[in-house]
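In the form predicted alone, a lone chain appears below as structure tokens.
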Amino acid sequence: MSDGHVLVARQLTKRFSPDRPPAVDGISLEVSRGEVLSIVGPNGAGKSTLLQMLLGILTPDSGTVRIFGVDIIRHRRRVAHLINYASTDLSLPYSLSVRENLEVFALVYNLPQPGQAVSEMMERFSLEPLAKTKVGRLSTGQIARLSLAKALISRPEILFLDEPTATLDPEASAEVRQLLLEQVRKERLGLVYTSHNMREVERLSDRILLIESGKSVACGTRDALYGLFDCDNLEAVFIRSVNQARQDRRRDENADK
């Protein structure tokens, strides 16, 4: 793409009920190759709905999503091989071993050399000692590593992660963060992810999109958001931005009465 963006979304809106406000209301964003964009907001802000539209799983009521210039809503199959997704809500087959899980996904993605791809992921994520271990016997940290290996085995250009470290202890979270950064820099991935862990977002993100009640509140680098909200940490930015957005919404609602 001439502008250097691998993902461009414009004015995405999704409403699930005519009697309720939109779950996502006019959000736009861009992601470049090798860039980490974090989507941050309170529970119910619309993060997962936004991710599902970016993936082409949900069709927006209005707006567009383009991956490498291709409209993903109209031509998802043309770009499906360029994207992948992982979430703590998605379960891996517990009765299969670690290697068997990766072998299944290598076949699902129709990789030209599935055995080689599995071996590479096993080595990259230090999964060889667990090759024959059933997924049901893995720790949460080990499952997180396997989920990342599954998401990266198809060599996507853009990776979407929904709360990738939500169930992990600090040590396992740090390990997953490091693995993610290594892959982003090495493969020049575009990474879009959601998290409630503000320290993690500060360490991992190139830019941060703040949303509340389905609307974009602000988007920028960590330091830019510090300056915008006159704060010295992202947790304070989060609280201040959400409170300000809610006050603005109540003011607008009162003005309409």
Contents of the next structure:
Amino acid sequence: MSDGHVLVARQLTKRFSPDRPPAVDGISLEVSRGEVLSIVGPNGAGKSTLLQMLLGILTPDSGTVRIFGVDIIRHRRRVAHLINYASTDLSLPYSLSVRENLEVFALVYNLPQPGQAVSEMMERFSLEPLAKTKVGRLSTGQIARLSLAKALISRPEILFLDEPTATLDPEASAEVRQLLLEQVRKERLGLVYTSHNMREVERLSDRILLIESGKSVACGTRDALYGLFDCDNLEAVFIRSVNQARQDRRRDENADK
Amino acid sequence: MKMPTNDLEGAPVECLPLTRPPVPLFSLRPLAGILLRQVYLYRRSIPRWMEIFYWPLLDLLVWGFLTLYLRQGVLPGTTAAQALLGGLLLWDMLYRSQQGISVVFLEEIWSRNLYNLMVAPVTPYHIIAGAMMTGILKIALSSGTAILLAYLLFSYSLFSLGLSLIPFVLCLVIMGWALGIMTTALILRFGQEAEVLAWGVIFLFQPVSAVFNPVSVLPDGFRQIAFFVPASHVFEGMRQVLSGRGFSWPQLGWALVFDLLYVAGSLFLFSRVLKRARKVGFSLKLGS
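Could the form predicted together with its partner chain be shown next, to go alongside the form predicted alone?
Let us now look at the entire complex, which starts with that chain.
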């Protein structure tokens, strides 16, 4: 493992059905401390499958994921306390209040001073006025803030976020983005992030991994990708790279025939 | 900065007439849509079909066997009534114990929180252990209340079973845990449509658990199956104590042996389901 890398994944491959192409096909990536890596790709490109393998809850057909040098697939319990995750597809128990939810997760993550950790998160994410409000009564934006508080309460070294702002209005998205950047800079945590919002990815990411049909199309800084695809914004890079990858694939398929 | 305003504000506005008439209140088509939704749901769901035939059949068996037993008139009236109430109270403990585990998992699925726990540094076995403890607390509260009410309303004390009550309850709670783990495994495997199993699977065991009637009343095939059900030995033991024939150690022994086999089997099934889930992926939503 290179110095400074908190996560190193090599040649990850996952195929769910023998009749279909792999959902993830030989993807490698690494994340350093304090770095934001965005994973970008069209729907069904394999982003969620890749995240599940990085989280150690989906076994790859081949390849490795090492977190601080530990193989997370084989020894998940040794590093599970160093990672956390939030997704728009997930929620938290509706009938529990904001504070109660954070208390539960502070205990689940075995924090030495759970009460203090809960208070810190409540303050950091401006959740105090909502402390006694049940999750079922929160707005989508408030749930997103709570999910982030839950994801950060364990002081993770690596945070995985699956489209955290997908359901938010522009103002709430900006707020969440700001909170995330503050956390990344302050705590120096590695952030692995998926989003369909290209403006957001441009603003947040140190590096961007473009994937299509489970394969890595390109990976680099925003400016490197602009140069590579001769574009001046990420949306154009996305469209051009995906089209190019699809054309290459069709050409390969035709050549095979 | 002056915000742009609607220049027509205040001016008379003419609306276009309705382009299509409203849906008639008694139209059959919307009703057909609702019905079709259910038809589609049932067309693809074996658990839902099971439910249609399951409950009437089980009710028929349980009450049918009880009728056979009562017709024999073997036990004196008071003892028979005691056996019925005792059976009901103990059966509820088994039911709560099973529910304790499966409902805990279902709650996490309903609130889309299971994945959060899967990512956390806890294993599914932590969740099971937590559910077992919750189950014990629920049993203490619900059965405590039921036992008190049975005493106040019907002058029946479950404690008339004496110290034998302790092993009886223990055996039923363990069987409930085993069935709870098995049900949870099936829900994780087949998704939320297998949710009906959480409420129904325990009743599959009721006719062969001899809750309200002795095993001897059951037809031959049922009697053979009942031998392999821990609860049948508990309820047979309970009736033996109530009829003054003392505590049956062999019945307790069989109940414990099968309990251990059930727990081992359900944990094996659960671990297989988890292994498969790690191979094919957990559903984030686990919805129907």
